[in-house]
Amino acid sequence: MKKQKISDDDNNNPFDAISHEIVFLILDHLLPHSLDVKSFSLVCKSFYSIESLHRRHLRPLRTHHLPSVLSRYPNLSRLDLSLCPRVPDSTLHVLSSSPSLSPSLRSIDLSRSRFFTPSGLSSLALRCSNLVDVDVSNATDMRDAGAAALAQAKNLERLRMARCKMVTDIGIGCVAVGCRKLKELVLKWCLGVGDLGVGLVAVKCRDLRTLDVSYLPISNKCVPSIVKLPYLEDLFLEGCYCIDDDGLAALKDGCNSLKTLDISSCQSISPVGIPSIGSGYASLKRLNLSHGIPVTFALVTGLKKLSMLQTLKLDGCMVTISGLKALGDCCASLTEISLSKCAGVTDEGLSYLVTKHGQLKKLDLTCCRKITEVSIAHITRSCTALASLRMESCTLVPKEAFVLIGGRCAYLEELDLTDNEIDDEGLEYISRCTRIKVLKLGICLNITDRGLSCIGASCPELIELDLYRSAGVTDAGISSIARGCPNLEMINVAYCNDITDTSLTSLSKCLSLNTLECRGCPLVTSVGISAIAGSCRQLTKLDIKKCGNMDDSAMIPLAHYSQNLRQINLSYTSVTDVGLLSLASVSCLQSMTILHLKGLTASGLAAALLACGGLTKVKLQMSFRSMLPHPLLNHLEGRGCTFHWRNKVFQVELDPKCWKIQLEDNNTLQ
């Protein structure tokens, strides 16, 4: 085991005697927490050096510092540039010519980057010989020449090209010929790719395990080639409207290793084609039929032979009682069922289904508006091992039913009760689910601080809490959550009108907090945000829209302490040019929404936009478009910033109860 040399000058530093291997083990446990790693590297010079040698993954915010960064981290194998909006060829040339990086680089993510050309991609592919993973999703300007450049990476195993809409069969043909070792290929929304390109991939890339051709204009012609892939495990055909029953029937003649099949939104598939799935895919574990044909007795009968099926998604489908009952009598291995926004889900069918599938771990009943306490009683009696239950807008479920959830489903980790009639008694029972990590209580007008105090006292593992428009919540309830849930990472108290700075001061004790949404809280001021900024150093997303008392004095501490802040919404606040300009020191800031700021001038806005060098998305009032100099806008867009111009008229906020009535009226019309 290699040890650090100890000189006479370093006798007082015991850390120098620790072997690299032991320190590497310590760093392995710190990797998920970048702030901890940074603190670790600042302990002493030897730790700084060892951390540099240990790091394998880098996710920079800018590309212009890469040369110096690469010299510090010689053993990088994964480079994530998704936070860098501008990655020109010069950057890719620097990466590929680096003597330390080019032989060790195995993965690069360019999924949100622009401005690179085939020249840069070619340099990367040719010089980084061990590159196995490339993501160029959203490269909407990339054409066949760019795909041909990537095809020179002969050892590539994973290639994601989602939304590369200018690439055609010619470019994909180059990839198929050049990248014979591909195991995963994502072509979702590559609208220029058709049967010829997909067929070539299937013929040439025999090791494919995952193929995503969702929303491609392909037909049954390419199916015979796909079915001959000997190791294919995951096939995604979502939105392939030209694939019909004949194509599905052809699939059953091969793909014996298939484990995942997604044919959601395939409008040309009818009930006649479904039996092909049941007879052809004995090893299938995950099936997605969402937004497709009605779930009837005949359809489900065609799935009876799928004895290994674990996940079934039927979101947005019309379901019948007989269909749900038939589903209860088959697919005995099911652990996850999704019925989100399925019309026709009733107590009779759902109760039978869950009674037969007591082993369920995940159940999604979002917007199943016809179920009542009868369904909840059967779910909680039969599916006691549930880890995730989503039942947003199940408006006929009475408050008494939520007592059953807390009393019987002790293993719940995720619970979505948005827009339901749950009250404090229900929350008291829900607090018995001590493992719960995600709890959504938005638009629950019957809950108060008393119910939240029970959650805070009994659910220490809670990391996400949504209280959107739950108007009965005040500072006392939030303080209870802050005391009892120290690992809280996300909280939404938007439009909880009685929330004040006291709540934010309490939440400042949750040091892992990264997302705070408190829009529409008129009593919150700069004092509360200052407390959050001073303590919650991992804050990445802040929404203070319609907090009228929020002014420039809140921006100063954010600029000083919140160096990880990436997204902020300042619309309808009292922030002026001064506050906006102060945010320029937040190097991570990428997204900014600034609508209806009365104290904002064109010159102040221009200065702030120019100073915030990392911006990738800005939402602005349309009136500013003619006020800002065109050369400035062109410069910012060239830097990688996208502008979204809005002409939204100021809207007076409704009372929470009036707002819910309006929401229910809209749902009825739908």
Given for the second form:
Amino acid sequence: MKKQKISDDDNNNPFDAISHEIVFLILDHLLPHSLDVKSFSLVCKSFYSIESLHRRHLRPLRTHHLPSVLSRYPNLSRLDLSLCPRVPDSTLHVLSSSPSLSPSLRSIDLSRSRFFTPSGLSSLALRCSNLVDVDVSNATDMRDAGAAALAQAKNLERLRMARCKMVTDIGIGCVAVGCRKLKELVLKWCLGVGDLGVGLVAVKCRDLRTLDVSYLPISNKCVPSIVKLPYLEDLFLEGCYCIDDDGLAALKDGCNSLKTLDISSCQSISPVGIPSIGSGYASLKRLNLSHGIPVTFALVTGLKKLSMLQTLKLDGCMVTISGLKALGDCCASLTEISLSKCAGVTDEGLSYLVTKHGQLKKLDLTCCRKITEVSIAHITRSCTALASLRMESCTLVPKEAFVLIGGRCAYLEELDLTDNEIDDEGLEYISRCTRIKVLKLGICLNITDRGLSCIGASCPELIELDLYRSAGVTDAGISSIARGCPNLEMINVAYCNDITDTSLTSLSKCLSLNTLECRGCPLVTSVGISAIAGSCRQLTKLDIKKCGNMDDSAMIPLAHYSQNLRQINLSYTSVTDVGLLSLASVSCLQSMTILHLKGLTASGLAAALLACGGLTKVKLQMSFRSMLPHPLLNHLEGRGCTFHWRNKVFQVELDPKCWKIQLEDNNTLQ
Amino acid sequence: MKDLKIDTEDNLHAEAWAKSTARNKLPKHVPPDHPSQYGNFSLPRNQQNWVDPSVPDHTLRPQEPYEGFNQPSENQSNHPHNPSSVQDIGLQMNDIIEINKILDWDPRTMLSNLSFLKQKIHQLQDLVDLIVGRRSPTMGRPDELVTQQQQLITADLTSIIVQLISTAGSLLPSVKNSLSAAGPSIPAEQLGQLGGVILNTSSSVNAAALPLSSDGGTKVIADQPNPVDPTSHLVIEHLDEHESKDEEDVEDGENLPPGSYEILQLEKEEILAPHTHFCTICGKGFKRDANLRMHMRGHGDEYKTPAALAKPHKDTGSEPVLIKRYSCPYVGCKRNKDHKKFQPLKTILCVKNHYKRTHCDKRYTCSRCNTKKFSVIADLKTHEKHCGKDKWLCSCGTTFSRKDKLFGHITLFQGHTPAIPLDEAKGQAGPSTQGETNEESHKLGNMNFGFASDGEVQDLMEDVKGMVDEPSGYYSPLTFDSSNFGGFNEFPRPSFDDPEGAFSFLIPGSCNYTRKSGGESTSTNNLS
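I have the form predicted alone already, so could you send the form predicted together with its partner chain?
All chains and molecules follow, beginning with the one already shown.
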């Protein structure tokens, strides 16, 4: 790259002295999709050209301007079209015939796009000879011809085809023969692919490192060929109900390189098969046995030889005390255990387990409803390095126990206390975990502003805060969070009835806020939203459902300032045609939920839908279906928009306490 | 001429031996009418003993008898231990006339072979004489020594028999056809088989060592201290050949011991001729002889007699009818008797179908799909029954009725890929891009990798097979003594330029190469 000449004229720009390479290095430190890069490029012509030369990744909002965009960015290697719902063949032809892009393009993401056919894929595969990474997940209407077209990309190393349900063994066979260099192949949910296809992939693509065949109707027959893959590291067999103990036994014969094995939800696997895992893979690091066989003493002793195991997931399994104790005695290298929704996790077993595994970093105890403060005491005493603790709905844990968590686990970064008995005193101690980034306090009815202000005062790194239905929280608490946590990106204050515009105004100081959920806050008005819109330019997701006072005047600033808004929920608000239509100026708006808008008319809706060019998903009342003209719906669907028609009856919101009582009543009834 | 006669007698004698050995080797095939004819030899067990190098008598063997190489002697006295085989000779004396007839065709080779045999027989006679002479001092020795001596003689006889049978190969009536066409030589395969059978019992003991060490082989088999004796090498050759034969037999469903059947080889023209039976009067051809005989009735009353209408040669003589097997005339084919892993064909129909399928153009095209071609009309008819039902298609054009067969095919062949049926590709195309998609699918359909039709694929398969079967592929080039083959080429040999001239290695002087190394077929390939 040529260096910029030092200007000798009166136009003495200090930046001219800096070579392109140095500016590139600076730009490398900016996130590729952040607004900073955009701002940089808008400074001056030379910055504009530098940024054009520097950019490698592109995620365009529309495909219409691709030709000019491609000429602006000559060095693109990754093209992410996940924001473009409609990518017809013509677009792919443009891409593949672009003289600058076709040789440099290495990666393309079509996972959220539709309307391309084998013809477009074929030209892409043939002309972009350096293409190594293609994501065509969710191409549910792609057939074998599409897979065969992709197979022409000889250098492909990574292919994701999740949910390509129409592709059969024939298509996969083409891929297996054509793309011999594949290292990663995801076939999850490709229901048309069976033993023959997977077997051929394993025979032909010898370089495979990652193979995801989850939920495929494959049986033991293709296991021997998978086993012979010399470099296979990650194997996902989730939900392969036809694979049984014999298949596992065959697996143990090879795959010395295997590091990840996922056999969750494999219903045909019985405890008999597990010892073959234990004896087969010495190098295994991650094992997922979720939703499978009961975790008993015998099962765990079968895993004893896995000395390298770091992550063990047993979600949804039946667990015995002896099984947990045996787990404590083996697999000393474990750093992550997930016991989410395991029935049978008791204080006795869990305490033994955690005392033996003091080095645990992550522990998931979601819905382990039998544990009490005894477990928490053992966890906090031995696992002091814990970074993530999830204990949603551990209802028997008393509020005193949370004092222990805050006092002893100083390194916590993620804490999920949803639906727990924690109170302000507990939060005060939790605030000692100064590194905390994600804090979930949903349905914690005992917490108030006092506890929250402690968090706000001492947890400056907080990124995500969930206060869903924690009705004790008011403006004061939110304001202290907004003051103390400048990095806050996500906040959920849904159904916190006492929240007003003051909270939103204070939250507008968190400039990185991208997700705001204030459902069911009747006191919030357009004033608060305007404040958010005016300063939180990163806002991408906004949920103001059931904010009855929200009207069109909130939409105008949103439309004007929130140019990154992708998703909005306006159900049960007072927004009318005008507000909806004004949102059309948010060019990247993709998803809209507009149920029960009293002021909405069919013609206004039609105009708004037509104006919002980037819509991919719209949730609407069923009644509008007949009121909107059919050609319009066809046109919108042709643009890539899908409609979800709902026929919900209008619901009056309950008081949070009533809601919880009702929830518990339901639970006891069940 | 008298000498010749005697030799041929011997020849027959040897054939009887060969039979007996074959029976001993595979007791299942022993015909019930001769259960104990050669029982006194009990070859397998004794020979096993004999090849054991630790047997002391092996080293005690006297050297003297070999001085009298050229002493003329009575042939009959060569076999004092085998009176039953002498009887056999008597039984088959009547064939001698036929032998003489055959000898007229091949005087030179036969002569050289026979003189060679004469030497050997004299040699053996001296050895037996010696043993008889030494019998009285060794009276006190245990019986096993006597049996060991018997075995020594058996071994020598065996090597002689090998050659006798080779020479006698031309006597077999079945070979007459090919001999008349291809010249005065004996099918090498047959020769090899017989030799192999005879020596099998001994060779099987250290079979593993044999192909590697020719010296060891010489000791074991020939049991002759004279190292330049060409016959010993000959025997090794047979052994080698036999070993591959043995492997093949294991593979083959039909476990016929080589030599227990006779091999017929029809010429290409004969195989391809639509009719095999022709009327001598009007020239009309028939597929079946019975039909010809029916036809002949029209040519006059003399053909209407029951004798003329009856099946000719129906008389089943005292000698058992040899099982007939067939060889394909195509050189290099696995079904050709010269092939290292020869697999005989069972019937003439098999020969015809095999030859047409494998070595002929596929002239019949399926009228439905216009792609499948066949050389046997019955195959076409079978295909037409199923044509259209084969929905699994490979990029090479081959269709399969079952998906797993297609995937097996794709697994096997590099570059072949499943092809998407045209209608599916069409059905998928959106209305706007119909043209493009059609073009696309067309391209996919024609995506060939050098094999336009299944016929060519089959050819490829044949080629692959051929390469695998190439004997030189099995042996490392290090074991291949090329200088000896140079000598092989220089040696003047009248019968060598015919493709079945493997017999020529019986010629003295040409056999001084040390290893077999698949040399037979290689040299044949080089020269023919």
